[in-house]
Each structure stands twice: as structure tokens, then as C-alpha cells.
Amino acid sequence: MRIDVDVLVVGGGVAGATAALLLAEQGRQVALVDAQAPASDWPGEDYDPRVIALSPGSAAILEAVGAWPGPWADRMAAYGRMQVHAGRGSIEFKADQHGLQALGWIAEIPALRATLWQRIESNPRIQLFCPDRLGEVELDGPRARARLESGPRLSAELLIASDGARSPLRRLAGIEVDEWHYNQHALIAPVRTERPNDGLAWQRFTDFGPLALLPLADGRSSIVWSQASERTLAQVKMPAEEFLFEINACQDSPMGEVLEVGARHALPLVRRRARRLVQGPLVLLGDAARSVHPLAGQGLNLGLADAAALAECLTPVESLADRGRALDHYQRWRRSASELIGGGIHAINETVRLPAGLGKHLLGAGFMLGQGLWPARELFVERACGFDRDSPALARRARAA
């Protein structure tokens, strides 16, 4: 059986599912292939460890496809303040000083994905193939052709690879990738502190790496602590009381001491950057296009901006057979944005790792200087919140709201 569609999306994570919905809203016939449906046993009793800091711009993109705030809004935690400390310096941002209700939300990735899939399953323009995988793939013609492991053959004017940081489609297309291995892991876990976290995103650049406490809806915090791999992996396995001693020796947040820690997980940190985002009918999106260090919480936000930017570039294109100029625009736009954000995050991480604490003190001095430079602070907030001038039009709605 052969099925002809306008767009074939491979990978139904948050970015891929959003792209499928946005392009379907343009009247295009979309096929979405994913190896695994959202977990049927979610939500569990506790928060999923996979939480992200969702920017206002990203929330506006999700709202455009009917996926924000969604049926699990009570599990999302808004943060109206952000404090960052390094050495003796610090900088603070408050949402109301910039005309915003929130600087962002801490959200569980499974909640976002489940909400998006509810929208997909009710959309008549989207055919869902799940659980399924691509078998043979042909990219050398004007249309992408693929055979699913379940049997059907698909033909599409556009093939979107949103299949993760190790993207098989990117590898199949021969697109080269630049990689930086930080030899670091991020430790993530929920923690309970002396005082509840009432909406503060707090971060300190410790002697061992950046430590963030991000608010959860029940008053606890989700920690993200990026350190040398050997140290992080040891902390995952050590008794809870030993870990509590180590983290409290490195943090001085307004929430007080960390009293309890939940399940601990370690994620390896690697920066990847695809040298091309477009090749023939193939387009890279989300983690398939790049992955960045988590210290600024921008990874998923970049993927959602990719989805909105691609849809915006394709809006005037009636037939995807005439997609060339639009995809060139997408590639220039998103590579530039990714370099600015990803490169900046990379530079901060490398600066902090300078010997003898020099990096921390340099960063702290920069924070003290930036605290009083209001135009620079405003530009930073617009970029971090995902609605600056270079952001997709859907994301910029967050500033107008």
C-alpha cells in the first residue's frame, strides 16, 4: 500500500508533534511516525524527572495548536523571579519589571507530549503510525520515499527529521555533525527544602558546576546540577544523607537547606550542531538539528521555535514542490539563532571551568555589571523568554499578550 502525503514527520516528541499540528493547520496532509506512544501509566504519583523550563514564547507556540496550558495545568509551576549567582556577583530578574506574568514555567515533558498527541489524534489531516519505524528511506528524488516496518510505503514532498540528538535520518542523509563532549553529566532530582519554592528559578555556579533549583507545583524544587561525570555518577549512587551533605555545602538558596531528595538520575552532556539543516526533501528540527548544554534551559525551546519557524517559512508556499527558497530561509534563520544561543551557553560553560575559580569570579563580575544595565537586561529577557525580534511570529505573541 502506498500513501502520498505533503509532509512526513519522523519523531513525535514535543517539537515534532508541534510541527505536525502547525503544518496540518495550513491544510497540508501530514503523516507522523513514532516508535513509541506517550506512556499510558502517566501521570504517576510523583513528578516525572524530565522537566523543562518552558519560555513564554514557547507557551505561545503551544497555545497556537491548542496544547497550552492543557489538562495538566495544575502540574505546571510558573516562576516570576530568576536569580543567578557566581562568585560574589549575582543578577536578578522579575517578571513584573518587564511587563510579564511569568518568566517561564517548569513543565513535565510527558505532560506536554500527551497534550499534543490528544490534539493529533483528533486532527483529520494527520495520519498517525505508531508504534512504527522507518525501514527503507530514499532521499535522492524530489519526494522522500519510505517504507514502514509495518508494511505501508509513504511518499512526501517534505520529510521532517525530529528523531532526536542521534538522528538516524540525519546520519542516513550524510549530514555532518560537530560535537563537543563536556565530560559532564547533569544530575536531576526533586528535592524538598526548609521553605517551599514559591516561584523562584535559582542558580549558582558552584566549584563543581552550575546548580539550579527550579520550582515544582507542590512547593518542592527540581535540581539540575552539571558536574564532572565521575562526580555526578557517584552522587547518583551514594546514600541520600551523603548527597544532602554535598548539595547543602554548595547551595545557599532562599529556600534554605535541602532536607529530602527523590530519585536521582544522570544525563550525559554533549553539544551537537548539524552543519546543514536542509538536504533535498529532508529538514532537521529540534535535537536532530542541535543539542545544547542545559545550564540555560533552552533545548526544547529551540525545538519549538524550529517548528514555528518552519511553518512560518512554508506559509506562502502553496505547493511543497516549490519549497526550495522557503527551506533556504529556514536553514539560515535557525542556524543563526542556534549559533547565538548555543554558542553563548557553550562560552559561559567553558568560562566557568577556568582554573582556580577565575571563571566564576569573571562571571560574577559580569553579573554585577549587568544588574544595572537596563537595556541589556531587557534584551536578555526578550531572548531568554523567546520573543525577541528574531523569534517566530507565533512566539512573539507572548510579548503582545
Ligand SMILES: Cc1cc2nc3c(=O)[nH]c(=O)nc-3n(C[C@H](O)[C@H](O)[C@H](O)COP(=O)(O)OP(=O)(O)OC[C@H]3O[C@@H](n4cnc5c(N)ncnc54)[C@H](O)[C@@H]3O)c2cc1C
Second form
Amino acid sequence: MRIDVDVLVVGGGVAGATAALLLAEQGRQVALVDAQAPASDWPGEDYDPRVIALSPGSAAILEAVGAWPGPWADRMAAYGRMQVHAGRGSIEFKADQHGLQALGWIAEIPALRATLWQRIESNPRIQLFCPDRLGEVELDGPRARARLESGPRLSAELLIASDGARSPLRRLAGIEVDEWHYNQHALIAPVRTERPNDGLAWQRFTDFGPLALLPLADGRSSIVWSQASERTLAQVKMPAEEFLFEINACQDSPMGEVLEVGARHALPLVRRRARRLVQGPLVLLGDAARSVHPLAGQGLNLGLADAAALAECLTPVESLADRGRALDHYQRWRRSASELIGGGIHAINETVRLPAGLGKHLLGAGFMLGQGLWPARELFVERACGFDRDSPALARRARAA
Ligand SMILES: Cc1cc2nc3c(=O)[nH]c(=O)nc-3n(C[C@H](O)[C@H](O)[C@H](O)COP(=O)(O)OP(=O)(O)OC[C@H]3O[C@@H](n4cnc5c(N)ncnc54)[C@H](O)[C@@H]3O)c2cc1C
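For comparison with the form predicted on its own, please write out the form predicted together with this ligand.
So here's everything in the complex, that chain up top.
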């Protein structure tokens, strides 16, 4: 038996699950396939190490599908201030100076995903296939045809690859990817500091790489420290006291000394960029389309903007058989956003790695200049929050509200 749907989404992470819900809202029949259901033992007692900074524009996109703030809102921390330091320079952003309640939220990825899946499970237009994977896929006809590993055959007008940075579907489709291996790993862990975070997101470009302390709802912070792989992998294994000595030698945040560190994890950092985002009935979104260095906290924000942009491009398209121009528009739009943000982040990371601390001081001088120029800071906030003209209409609603 073959199941015919309008849209087949492969990968129900935050980006793919949001796309599935937005397209179901348009009245389309959707099938969602994921290799793994959200963990049933979540939430655990402590925070999940995968916490991210979510922009107000992204929150507005999640709100549009009924997944914000969700049942775990008390585990999310709003941040009203952000400070970034490099060398002797620094720049500070305050939400109230830009007419905002918050510059963003620090949220756990599993909380966002579990909330989205609750919405999906109660949506009559979405059929879930989980745990499952694509066994085969054919993309040369007007409809995509796929066979799942568990047996069912599906056909769809639109096939979405949202199966993460190493996207197996992108590989099956033969789409080439540009990759930059930074030879860096990010160390992530919750930390307790002398003073609570007071809603401050803080970052310093240290001699070893960018170190961020992101506020958690219980007053602690979550660190993301991107450094040479060798150094990070050693820090994950060293005794806690030794790690505390190393981090305190590099950080001077208003929260004071780091007194305690929780479980430490290391994640390899690779920038990836798919050469095309559309191929026949196939569309790439989220990390399957591109993944970026975490120093600006933009990866998932880009993925959610992809989901909203795709839905926006398809809004006027009644039958997805007529999707051609809408998908061309999506590809041009999201490729230029990826280039601007992904390329900008890449350039900053390369600059700070210039020898003899030169890059760090250049960046610090840029921050000092930016601190004195209110229009430059306003422009930055508009883009980082997802309110600029290039953002999808669903995200920009948050600015209008
Ligand atoms: C250290 C670090 C810090 C970060 N901080 C931030 C931040 O502050 N802000 C921010 O916006 N972003 C941040 N990011 C980036 C962010 O984590 C990612 O961009 C985001 O999680 C990607 O979401 P996604 O839904 O595209 O992919 P994923 O979360 O990878 O989801 C992919 C889904 O596809 C499924 N899947 C995989 N293979 C298959 C298959 N064969 N068949 C079916 N399903 C499959 C998986 O089970 C999963 O559900 C950070 C990243 C790192 C590494």
C-alpha cells in the first residue's frame, strides 16, 4: 500500500517539527519521519546540556504553532542584557533601550522539541512515523517517492530534509556540501558562580576562544567555550578543581568566580553549507541546509526562520504541484541569509584566531566603536532578534506586538 501526502518531512528536530506544523496549518496533509522520539525520561533533574539562545523572532514562530512558551516555561531564562568583550573593548545591549522586554531566552532543546511533538501528536493532519528512517528515495518524478525502513511506501509533492547537520537525505539526493573543519570543540556545562546571573548573557573572546556564560533560570549559567579540540577534550576529562582554575583564569564576568561545574560535554565544530537548498521536490532546512559556529548563537534561529520562510513562500500556492517558483524564492532568500550570517560568524572566528592576539584587539576596537554608535547597535539588535526586513513575517510580528 502507498500513502500519498502533500508533504513528507524527514527529521522532527525543532526546525523540522515546526515546518510540519506550519504546513499542516495551511491545510496540507503531512507525514513526519524521525529516527528517534523525544526522550521519555525528560525533563531530568538538571538542565540538559543542549541549551541555546533563542531570539524573540524565533519565539514568535514557535508561538504561531502553539509551542511557545510551552509547559516547561519555568525552565527558560529571559535575558535582558548582553555583554561581549574582546581585548580591552566591549559592547553592551540592553533590551529596554531597544523597546524590548527581552533580547532572547535560554532554553533547552529537548523542552522545545517535546512541546512541538505534543502539538504534532494532537494534529489530525500529521501522521507520525517514529522511530523510522528512509530506506530509498526517488526524486526524478514530479512527486517524491520514498520507502521507509519499516516497510511503508510514501509519495509526496514536497519532501523536506530537516535531518540535521549530517543529513542522510541530503547525501541520498547527492547534494554537495562545503565544509570548514575548525579543529575546535565547544565545551558545554552548567556552572555555579559567586553571584546569580541576573538575566545577563556574557561572552569574552579569551586567548583560547570565545567563552559564553548564558543565564539559566535557577541563577546558574551554562557555559559554551569554543577552543582548540585538544584543549577542550583535555578539559572535559580533567578533575573539576583543575577546570575551575582554568576557566577562572580566563573569565572576568560580573557573576564573579565560577565555583562549581556540572557534567562537561564536548561537541566538534564544523561549518557546513549545502550547495543547493532545492532539488526537484526536495527542500533542505535547518542544520541540513547549513550549520554555523555557535559563537553568535544563531544556528537554530536560522533553522526556525527557514521553516517560517518556507511556509510563507508556499502560502499562496494552492496545489504543491505548482511549487516551482515558491521554492526558487525560498532558495534565494535562505541562501542569502545563510551567507550573511554564516559568513559573518565565520569571519569573526577567523579574525580572533589571528596570531599574537591581533584579532582579539581588532574585534575589541570594533566593539568600542559600536558601543558609541547607537544606530549600529539598533541594527544589530534588529537582525539578531529576527526583526529585520529579511526575516519571515511570522518572526517580525514579535516587533510589531
Ligand atoms: C555548542 C553549540 C551551541 C549552540 N548554541 C546555539 C544557540 O545559542 N542558538 C541557536 O540558535 N543555535 C545554537 N546552536 C545550533 C543548534 O543547536 C542547531 O542549529 C539546531 O539544534 C539544529 O536543529 P535541527 O532541527 O535543524 O536539527 P537537529 O536538532 O539535528 O534534528 C535533526 C532531527 O533529524 C532526525 N534524524 C537524523 N537522521 C535521521 C534519519 N536518517 N531519518 C529520520 N530522522 C533522522 C534526528 O533524530 C533529529 O530529530 C548551537 C550548536 C552547538 C553545537
